[in-house]
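Given as C-alpha cells, the chain that follows is alone and in the form predicted alone.
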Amino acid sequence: YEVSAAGVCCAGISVPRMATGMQEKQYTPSLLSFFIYNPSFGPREGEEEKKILFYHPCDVEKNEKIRNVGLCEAIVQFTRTFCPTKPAKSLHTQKNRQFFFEPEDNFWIVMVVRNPMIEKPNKDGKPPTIEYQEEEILDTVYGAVLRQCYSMYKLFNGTFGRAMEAGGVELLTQKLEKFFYRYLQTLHLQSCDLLDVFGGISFFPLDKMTYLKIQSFVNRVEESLSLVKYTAFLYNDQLIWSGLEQDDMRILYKYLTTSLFPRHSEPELAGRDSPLRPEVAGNLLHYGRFLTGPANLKDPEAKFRFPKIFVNKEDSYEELHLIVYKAMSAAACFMISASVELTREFCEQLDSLVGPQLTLLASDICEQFNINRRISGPDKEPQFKFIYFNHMNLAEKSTIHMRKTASVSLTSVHPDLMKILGDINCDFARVDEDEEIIVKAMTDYWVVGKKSDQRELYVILNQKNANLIEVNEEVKRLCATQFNNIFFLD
C-alpha cells in the first residue's frame, strides 16, 4: 500500500496505451463507496454502528460498513504518528484509492473511488485479464470532488455540528441522507478534471455601459425591495455580477450552472434573445419566472416556498431564501433572510418590477454580445486551446471544455493531455515561485504551463514538428491576444 499524506501527490505523464485486440474493454473511474463517521460516536466496543452516519450505497451489509470505516480510522491515525498537524489525504491501492476529508472537528467523509481498468480477453477459454490503471487518478482533482461534496451539502443545510445542535445524531443522519442520496447520483467521476481543482467562475464579457445598466437594475430593485439583502446576476450561465462573498458565490454558481439551470433549459423565446421590438418593450411584456418557487404565479394553489441556503457571515452564517427569476438568458438570484415569510403579494410586486427590466437588460446584452460577435469574426475552432485561472478573483476560461452540463463535461482534447494539465498543476501547487513547464507528450502535442503572480494557464498545442522556440513564441502570441491586459512574467 502506498500512503499518500498531505500535500503528496505523484507527477506521472501516462502514456496513450495502443489497442492490442478489438476486444478490449475500458472502464472508467467510478464511485464505489462514500461513508461519513465521527468515531467519538462509538468508542466503546460494540459501538461501532454509531460512528457511521452515512453510508453509500446502502445495501452493503452491516458488518463491512463496521470494517471499511475501522480500516479509514486506523489509516488517519496511523498517519498521524508522521505529521500530526496534517492527516492523511489518500491511500492508494491497486483496485481503488480512497479520499480522507474532515471538514469540521471529528467528523470524516470518506470517498473511495474504483481505478480506470482495461479487460483483456484470454484465449482458450481463460476469464480475461484485468489491468488496473493506479497512476490515471489524480488526488488533487478528486480530492477537490470531496470538498465539493461538503460545500454543496453546507450551502443548503448549514454545517454538520448545526444538525447536531438542532437535533442531534437523527436529525443529522435524516439530513445527510436525504442530501447525499440525490447529490451522489450526479457525481460524474469519469470526466473530473482540471475545472474541479480551480473551482471557478466564468465571467461574461461586458462593455462599461451595459456593466452600469447591469449595477444600477441591481441597485434599483434592492432599493424597491428592501428585503433582498443579496444579488447575484447571471447571463448565459456566466456571472456579471455578485454581492455575496467569493467562496459563497463559488458554490451557489456550480449549483446553479450544473444543477439548477439545466433542468430549466430555456424554451426558445423570442429567437433566442432577439433585441426586442421598442413596441414589445413598450408594452412591457416580458419573458420573466421564476425558477425556484411558483412554477405559475397566476395558479391560485401556487406555493411560495423557496429553497433556503446558508453563507458565511464573519464567525457564524446566515440562512437564505433563494429566489432565482430568470428572463431569456439572464437570471437575477435575490436573497433574502429566511427569518421572513414570502407572500403571494410580494412574489407579485417582484415579478412586475424585475420581469420587463431583466427582459429588457437581456435584449440589450444580447445585442452586445452580437456586436462584439461580429467584430471577432465567427465562431470556429479556436486556435489555442487552454484553460485559464485567476486565484484572485477565481475567474475561469476555458477553450477545452466545450460545454460542460449536468451530467457530463465534454472536452475537446484526449483524456491523456487533460492529465498531464493535472500533473503540472499538481508541480505548481508544490512551490510559491512563479515557474513554467513544457511538456512534449506522445502524441506530438505540446502542453505548456504558466504560473504567475496568482494566476495558472494551460495551453495545448497541436504542432509535430515545433521545437522549444518556436512553442514559446506561440504562447506570447496567445497571451498577446487572448490576455493583453493580464500581466505575465516571461
Second form
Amino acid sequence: YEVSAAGVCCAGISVPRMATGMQEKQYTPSLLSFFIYNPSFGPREGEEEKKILFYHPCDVEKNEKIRNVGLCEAIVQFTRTFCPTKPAKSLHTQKNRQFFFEPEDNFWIVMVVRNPMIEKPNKDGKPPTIEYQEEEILDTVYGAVLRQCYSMYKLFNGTFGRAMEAGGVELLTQKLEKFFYRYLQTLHLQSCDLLDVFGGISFFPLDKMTYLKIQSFVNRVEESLSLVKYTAFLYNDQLIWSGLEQDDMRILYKYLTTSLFPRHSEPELAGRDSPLRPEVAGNLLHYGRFLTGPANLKDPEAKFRFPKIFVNKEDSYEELHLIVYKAMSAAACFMISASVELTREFCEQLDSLVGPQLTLLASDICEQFNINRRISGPDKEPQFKFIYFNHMNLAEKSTIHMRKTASVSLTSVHPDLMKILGDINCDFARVDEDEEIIVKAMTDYWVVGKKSDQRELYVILNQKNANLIEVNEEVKRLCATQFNNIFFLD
Amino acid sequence: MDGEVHRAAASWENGTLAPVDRLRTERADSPTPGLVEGTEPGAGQKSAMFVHAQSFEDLTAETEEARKEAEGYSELGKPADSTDGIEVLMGKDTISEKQNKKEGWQDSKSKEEDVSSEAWRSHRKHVFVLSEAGKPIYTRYGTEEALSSTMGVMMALVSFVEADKNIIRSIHADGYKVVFLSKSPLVLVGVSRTSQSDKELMRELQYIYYQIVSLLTLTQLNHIFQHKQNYDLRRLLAGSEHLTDNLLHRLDRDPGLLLSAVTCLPLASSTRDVVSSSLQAAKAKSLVFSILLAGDYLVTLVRKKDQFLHHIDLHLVFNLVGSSSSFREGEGWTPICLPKFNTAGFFHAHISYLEPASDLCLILVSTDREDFFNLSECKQRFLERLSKRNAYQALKDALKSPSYSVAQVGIPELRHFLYKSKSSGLYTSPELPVVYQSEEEEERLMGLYHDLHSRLHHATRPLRSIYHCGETENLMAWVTSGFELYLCFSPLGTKALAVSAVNKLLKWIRKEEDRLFILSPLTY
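And the form predicted in complex with the partner chain, for comparison with the form predicted alone?
Whole complex next, starting from this chain.
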C-alpha cells in the first residue's frame, strides 16, 4: 500500500476563529494512537509486552503501551459481565474516544481518536484553556473506519492468522509494521463522515448499448487471456462491471479510488510536454498503460511484479495478482492467480490486446456521457443535495461530496449538517423497518432521511422558509426525477 | 448551500430565570410559532414557581452551579451538624422497609437474584452507586454483596482513566451502554439497554445522586467519607433503598422527569385560586414552601417571596410522598434536604394527607426543626379556610377525573401529546390511549419521547423540529423559545394533518390553560 504525496498531511488545525480580540484555535479530531494486541500472547505478569503486535506511535514508552492495552482489556472484560457475547465497541472519555474491534479470535485492533477541541488563550501568561467537544465524533463513522483499516490490511496481506501460520508472531509484526506505518498516514479522520459508514460504490450511469459493449469487451479479454480470473471495469472512478464478490469489490474500489487513481491522475492532467507525463514510448495506437506493474514495457530493466491481493473464496481466500490498466478515463482491473508467474510476454500481449480496445471504449463512453449530460440540461445549482445508498448492491451516490482529491473527499455542506445525517442514520440502524425522519436544524436547513427496504436516502434542503408539507413535496419530486419513484412511504 | 452555515445559539441555553410580570392583554389569543417564553399557553402571569429556566441543562451542567446556588441561600436551611440529621433520618418518622412491601410493583423485584444469570444481565436498566473506595452503596437488581467485585472493577476503571487526567464517560457495545458519573464522594454507574443517549442516562444518574443527597446532605456525605474513606454508606441508607427504586421507576415513565416540569391537577381556576389563597393565608414564620399534591399532580404551590423551588427538588418531594404510605397514618415530620436549593442543610417537612383515604397530600416545608406543632396548626387553618370557602368539595370533585382523554382535543389521528410551557415549568398531557396502556407499550412510547427529546436538545446539534414517520406511529416534536411539544399520531396520519393538528392543539391548550396550568402562583 503506497502513500500518495498529498495524502501525508498532519492532523489539521483549522483556521483560527477570532473571538473578542483573542485567537482561539480549533483542533479537528486526530489519531492519538492505533494498536493491535492479542491477550493470549502474554498471559503472565511481566510478559504483557508480548501481547502487543503493533503500536502507533512507536515512540511511546513501553509501560505506557502496556497500560493502554491493559485498559482496553479491562474494558472488554468488564462489559462481558453484562453481555458475554457482545463486548465493548467504544469507550468515550472527556479527551478521546477509543474504538475496539476483534476481527479474528483474540486479535484486537484499537484506534484512539482525540476529540475535537478549542484552545482558548488566557491572559497573564497562564496556559490556554482547552475545551473538548465531546459530542462531535460519531461512533458509527469511526467504527467503520477502523473496520476498513482491517479490510485493507486483509486485502493486501490476508488474515492475521495466515501470517501466523506462515511465520509466527515475527512475520505478523513485520507485516503489520510495513502496512500500517504507511496506511495510518492516509487516514483523514477529520473528513470522515456518513459515506465511510456505507463504504459504498459509486456506479457509472450507462445506457444499455454501451454497457453491452463493455460486457463483451470483458468476455473477449477473459477468453483471449485465459489466465485472467476476475475483471473489474471502471470509468471516471466509478464502477461499471465487476466479477468479484461484493465485499471484495468494495474494499478494492476504496483502494483504487482513494489511493491508486489519485496517485496517477496528475501525469494525465499534465500537458503533453510536461516532465510528469510518462513516456508513451512511440506507441501512438492507443493510450493504454499499466498503473500497477511496469511503467514502461520497452524499458529493458522493467520488472513484472504486481501487487498481490487476497479475495474471499468460500470459507477460504485466494491470492491474486492485481493488474490495473488504464486508457484515458477507463480503467480495467485484471486479477490472475498468484501461483502463476507473470512475464514480459504476457504483459506485452495484454497491452497490445487491451490497449486499443480500451482506448476506443473510453471515447465511446465519454461521448455517451456528454450526450446524457446535454439531455439532462445545464448544470444549475439545485435547491437540495443528497446522499443515496443501497445496501443490496452497495450503490452510493452523493451530490454533497465534491470530487475526491488524493484520498480526501470534500463536502459542500456544514459539518454539523453531515453529523445530523449521521444521527439519522443511527436512528435508522436501530429499527429494522421503513422509516422517514424530517428535521429542521437550528440553522433552518431541512434534513430528510428516508429508509425503505434496503435503501437509504438523505436530503439537505436549503429552503429555510419552507414548511413540512413543502419539504415533503420537494423530496417527492426529487425521488421522482432521480430515482424513478423507487421510494418510499408517503 | 456553500458551507456558510452559522451555528445559531440555542435559545434555551441562555434563558433567563423567572419571566417578568405580564398582563393578560399581552398574551396572544391564537398561538403562533412566534410565541416566546412568557406568552405561550400555560405561562404563569405573575411569576414563576420554580427555578426552571435552563431546565434540562441544569441537570447536565457542572456542579459549581449548584454550589453557587447553595451559597446564595445560605441563611435558609443551615447546615445541620453531622449527627443531627442522621438521627432524625433513622428516627421513626422515616419509612421502614416493611412499608415498602406494600408497593405493588416492587413485589416482583427480587433483590436475591443471581447476578451471573441471564435474567439479571438482561434487565433494561441497571443502576449502581458506589463510594470512591469502590464500596457498594446501591444496586437496582441483585444484592450489593454479590456485586462488590463488579463495583470494584467499575471504580478501578474510573480511577485508571482519571490517572491520565481524563474522565471516563461511557462504554458502548451492541445493544447496551454503560454510563459513568463521578459526583464526589460518590460514583454512579448506569447500564442501559434502551436507546437513550448518554446525556439522558447521565441526567438520570444525577437524579439518583440528588436523591441520596436529599437524605443526607452533601455536607454530611463529604464529612463521612473524609472521616472514614472505607465507610459502608448502606448503614445510613438502610430502609431508604425503595426511594431510589421508586425514582428509577418514575424516570422510566414520568414525562415530568424527562421534561424537567411538573403537571397540574386540572381544576377550575376559581377553585385553584381559593386553594392557593387559603394556603397563602396559612403561613408561619419559618415556612418556606407549601405544596399541595394529588397523587402525581400538583394542585398548588405557595412559596416564600424570592425563594424558588427547583423542579428536581419538587420531583424528589413527589417521590418521597409517593414511595411511602406512612404519611397516610398521621402527620409526618421528616428532615429533607432539597439539593438544588441547598446541598448543605436540611429542611423539615410536615407531610400529611388531608384525609386518610384521600390523594390530597399537603407538604409544609420549614427551616425550623422544632416547628412541627406550628405547621400542624397551619394545616388546620388551611383546612378550615378551604371548607369555609366551599372549595374543598370542588377540589374533591376534580380529583375524580384527574386526567383527560385526548379525544377532548378533537383530532382523531392524535393519540397522545406532551406540552410544556417553558416559563412556568409546567406541562400537560392526556391519559395514555388504550394502545399504550400495557407496561411494555407505555415504556416504548416514553422511549420514543426520550429519543425525540435528546435529538432536540443535542448538546452541539440541537434541532427546531423533528417529524418521524414509522410503521407503528408518526411522531412530531417541536421546540420554540416558549414551549416544547411532542405529538404521537396514528401511523395513518399525514404530514399535512400533523401541521394542522399542531395549530389546533395549541389553540385548545390556550383555551384550557386556566384549568390545566397554574397561571397565578402565590407567595407569602
